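Below, in structure tokens: the form predicted on its own, a single chain.
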Amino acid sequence: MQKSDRQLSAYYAARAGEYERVYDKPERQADLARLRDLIPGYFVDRRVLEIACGTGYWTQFIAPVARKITAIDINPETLAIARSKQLPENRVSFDVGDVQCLSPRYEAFTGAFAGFWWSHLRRGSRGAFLESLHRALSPGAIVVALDNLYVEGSSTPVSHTDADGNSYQCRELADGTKHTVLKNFPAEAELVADIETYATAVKYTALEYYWVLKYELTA
């Protein structure tokens, strides 16, 4: 695991108890309402693999319509909060796992969701991540990624960019600790280029604060 990955994991473990405060920002409420309507509709009656589920914020909206959802995160601290949510019985399972290198036991899923994970992938790691993810999916599976647009005054400023073009933020938690976090903001063209060899029915949706990328996995 590279240094930036260890830093990211440690940050989200420490942030678990305050993770969902980001959804309280007043200026983002209209966008979030649209997303809560949009995203579950992609997964009706599908077997869904959720990548980096964190505290299960989006799990709770997808689970009622999905046939089954397996939600994975690397941190037990965030998964403990996810498991405490009131979710449909016998429809949701949570696993601790490295989403950048998925276990071979994950297979034949007909949907995949990655909320706020794409931005934490190093630019040079996206191809390997997608290959690992796609091995867990059936042809025709729907893949949906949700992430942040950079909005001055609402987003945490970028503190620096490395030699490979990855950008980073310095974030402070409620206890005063500061963390350096990998956070990229890819443009639409970059996203489409990442998935075009695997994808059909590609749709990119840009809101004011977020973007959504949806595609179907080719055979």
Ligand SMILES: C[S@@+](CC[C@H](N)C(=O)[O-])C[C@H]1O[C@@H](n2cnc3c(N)ncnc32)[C@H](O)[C@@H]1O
Contents of the next structure:
Amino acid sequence: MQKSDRQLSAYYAARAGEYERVYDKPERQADLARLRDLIPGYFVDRRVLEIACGTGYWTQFIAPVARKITAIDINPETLAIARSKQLPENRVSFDVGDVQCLSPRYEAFTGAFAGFWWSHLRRGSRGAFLESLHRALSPGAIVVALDNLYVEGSSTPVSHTDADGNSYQCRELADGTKHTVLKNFPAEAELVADIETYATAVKYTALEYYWVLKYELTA
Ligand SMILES: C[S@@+](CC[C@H](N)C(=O)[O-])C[C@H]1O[C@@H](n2cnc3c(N)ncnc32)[C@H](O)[C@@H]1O
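The form predicted in complex with the ligand is what I want next, because the block you gave corresponds to the form predicted on its own; please supply it.
Complete assembly follows, chain above in first position.
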């Protein structure tokens, strides 16, 4: 694992208990209400692989409509909070795992959801991630990624950019510890260019604070 990936997972382990405060930002409530309406609708009756599910914030909204969800995160700390939501055990399972190299035991899913994960991928690792994700899906599967737009005054400022064009933020947790976190803000054209050889029915939606990319995997 690269240093920035190790820093990222360690940061989210430390942040687990305070993670969902990000969903309390007052200026983002109208967008979040729209997303809570929109996102579950993509997964009705699908077998869903959730990528980097964290504390299960989105899992709880997708679970009532999906046939099954397998939700993966690298950190037991975030998954403990997800499990405490007591989602139906016969349909929702949580696995510890690295989504940058998905185990071959994940296969034939008919949907994938990734909340706030695309932005944490190094620019150079998106291709390998997509190959690995798509191997876990059936042709025609729907893929939905949700992530942040950069909004001055609401987003944490970018502290620096590395030689490969990845941007970073310096984030502080409630205990005062400071963490360097890789956080990219890819534009629509970049997102679409990454997936267009695999994808049909591509739709990019920009709200005020978030973007949603939806596509279907070609055969
Ligand atoms: C921004 S949070 C998103 C959480 C959740 N998807 C949401 O939308 O609320 C990013 C998540 O990625 C997880 N993570 C970081 N590196 C990972 C990796 N290599 N494999 C799986 N999960 C990872 C972190 O533990 C964290 O829960």
